[in-house]
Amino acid sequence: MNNNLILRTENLSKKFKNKYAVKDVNMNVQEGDIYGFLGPNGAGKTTSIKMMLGFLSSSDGDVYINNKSVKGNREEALKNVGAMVEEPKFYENLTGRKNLQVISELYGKKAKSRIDEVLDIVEMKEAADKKVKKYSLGMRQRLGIARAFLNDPEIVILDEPTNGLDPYGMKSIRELIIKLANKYKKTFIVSTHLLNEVEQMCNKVGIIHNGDLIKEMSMEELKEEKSDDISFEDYFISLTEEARSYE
């Protein structure tokens, strides 16, 4: 594991009307996570994820990605970043392939040439030539993350990638991520509400409760700070009570 800060959050909020939706969320991401920002529905983790892409605007804080500031200077800092925000959207009527290729434009050359290689390695080059409307949700997901790999990033952002899939497609998703994570050496976060996906995926976890980051740490320390009698369902919940107390 590289101990390099490939991203971290500042004292990140959002504040919608007089409420917050997120507050002083500080992040630290290093190169080669798998982190794994954890959180009910309704948390706050897709407001923290369009902030970090400069989809949303932040209310206070700022959110550095090789030490660049998304707020001061979005396209530097975005520029190795590949992203997957709620469920992936495409053209219905055109091929995974030729919606790549639509894509592609945004981001020159490089991204052109990559099409096939993407597929390939999101193992979607038997079904790339085939209309989206025909694809599960499975397909699609993975479509979405091919999408996220044609800039060659750095860092992939992956909002609930595995949201409405069955058991088997949950599976497929989560052994993607690892098998990106470990051959193509990219850092992941990957935000969900599902307590086994991170257990069983990710090595880093950022625990997010009512906007408020209430716990950072390796899965390993986690392991160690919870008892061996308590499951990391009952470790969870125990956290987001106690943070419920002090509301």
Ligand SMILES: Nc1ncnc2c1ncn2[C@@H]1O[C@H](COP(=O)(O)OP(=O)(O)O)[C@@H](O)[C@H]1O
Second form
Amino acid sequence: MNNNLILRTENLSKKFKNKYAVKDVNMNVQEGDIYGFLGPNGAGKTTSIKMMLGFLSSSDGDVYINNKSVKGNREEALKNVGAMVEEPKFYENLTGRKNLQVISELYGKKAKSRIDEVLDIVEMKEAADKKVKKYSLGMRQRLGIARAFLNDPEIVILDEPTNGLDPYGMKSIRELIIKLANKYKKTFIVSTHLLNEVEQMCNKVGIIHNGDLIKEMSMEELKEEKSDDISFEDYFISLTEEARSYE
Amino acid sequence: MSRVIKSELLKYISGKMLYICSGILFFLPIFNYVLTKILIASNPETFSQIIDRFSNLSSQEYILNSLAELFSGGGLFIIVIILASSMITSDYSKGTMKYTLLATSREKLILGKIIASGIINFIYIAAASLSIGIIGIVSYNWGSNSHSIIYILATSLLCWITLMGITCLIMFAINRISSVGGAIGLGFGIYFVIGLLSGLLPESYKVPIISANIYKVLEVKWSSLVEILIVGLAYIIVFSGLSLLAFRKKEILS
Ligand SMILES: Nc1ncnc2c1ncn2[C@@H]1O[C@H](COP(=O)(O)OP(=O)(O)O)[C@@H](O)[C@H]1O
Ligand SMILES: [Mg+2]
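Can you switch from the form predicted on its own and show the form predicted together with the named molecule instead?
Every component of the complex follows; first up is the chain already shown.
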């Protein structure tokens, strides 16, 4: 087994009623990757991520984080994982700081001492003592990323962290992720339905469509594979159409 | 698990709910007392019987009677049932539970929440008991008759254990419900059903009906206290165990 794979999924599948939302997904994330998990709405990104985090049980297959099985020992496997799944949710009546305190209590001493640091990292120090219900979506996304950093994780999984933001907000979240990956040497899995986001931010991409991981490659490979005269957008569409024609 | 308990308590200490509910429970006995005084003063003839009863009460009797009202009646139950039914579902339906679960296991989370709700219930009971105790000592003669302090404390403790039994029952019953409103509705439904059962069943079958035991606690018979303790603990163990089993398999969808 490849040892520097920090996270891999093995035939990961999830069936809701009688329809597969995710089918036989094999993802390979290496240490230091900013892995773009790309797919249109409804492709199965959130479902896959929820299985990675043990929120949903897989119908088949498993997730290994640092070679530890999520199915077998969820708590151990997730020790060094931080995450934000779907819209960032908080205790609305508490301040940003209090929200981080509530979660850091669960992680223990080290996380408690990191609250100011993570607020600083996401540039939320000034708004930290306002109630979350007063926050804009962009501030929530930032606080969500801060929360994902509390336990000083090795790998951070962000589910559509720019969803719903205006172009300026999107750009600043993207820059934040790049900064965090470079400065703190963290591995990221970032799901998105926007190809240009992957292009700007990621070194590796996994493309999911109708629950199938139809491609997984480095961005360099992708650039080589795609001919120069078509755009990323068109290339992406051609890939998903190819997948559709197999059905 | 102590981390989960601390985190849950921090949430309540940082919010307003704990203080509002404690405040209500603290002022309710005072309100009752003042209202009774005013009624009696304004209309001595109609209330002559009550006056007789009131003026002959010892501190202990006043305290025990008021605790009886507290544990058998409205305010406290409403608050306890709302807490038991919303503690898990609100965290789940708001989508915040995911982040708690990243840092701990489902087992620790559910047990931690049960214990935290026990501590919060204890605070509520303490708030009400405090004002009852103050009124009892200030306004009535200590006297020498009737119940000892130990009996009063034992009664309160048993009532607390019984309330925790009800809390665990409700927490188990709502494990499939994902909306706070639905959970609170079901919580009250269960409470009314067991109340109804305890009214309908003959005396000898009532022991396992947990809410009926609240009234029995207040009968001041040492002999029945052990029985009530056992039933309360059995509810806590059985339903926290069942909650644990149900929650282990729960899919976190929201
Ligand atoms: N709880 C659920 N019950 C039934 N179907 C679901 C459930 N959650 C997601 N799905 C379905 O699974 C598919 C993948 O959804 P999702 O993982 O949310 O996609 P994405 O995050 O890529 O937009 C969709 O077709 C969605 O309708
Ligand atoms: Mg999604």
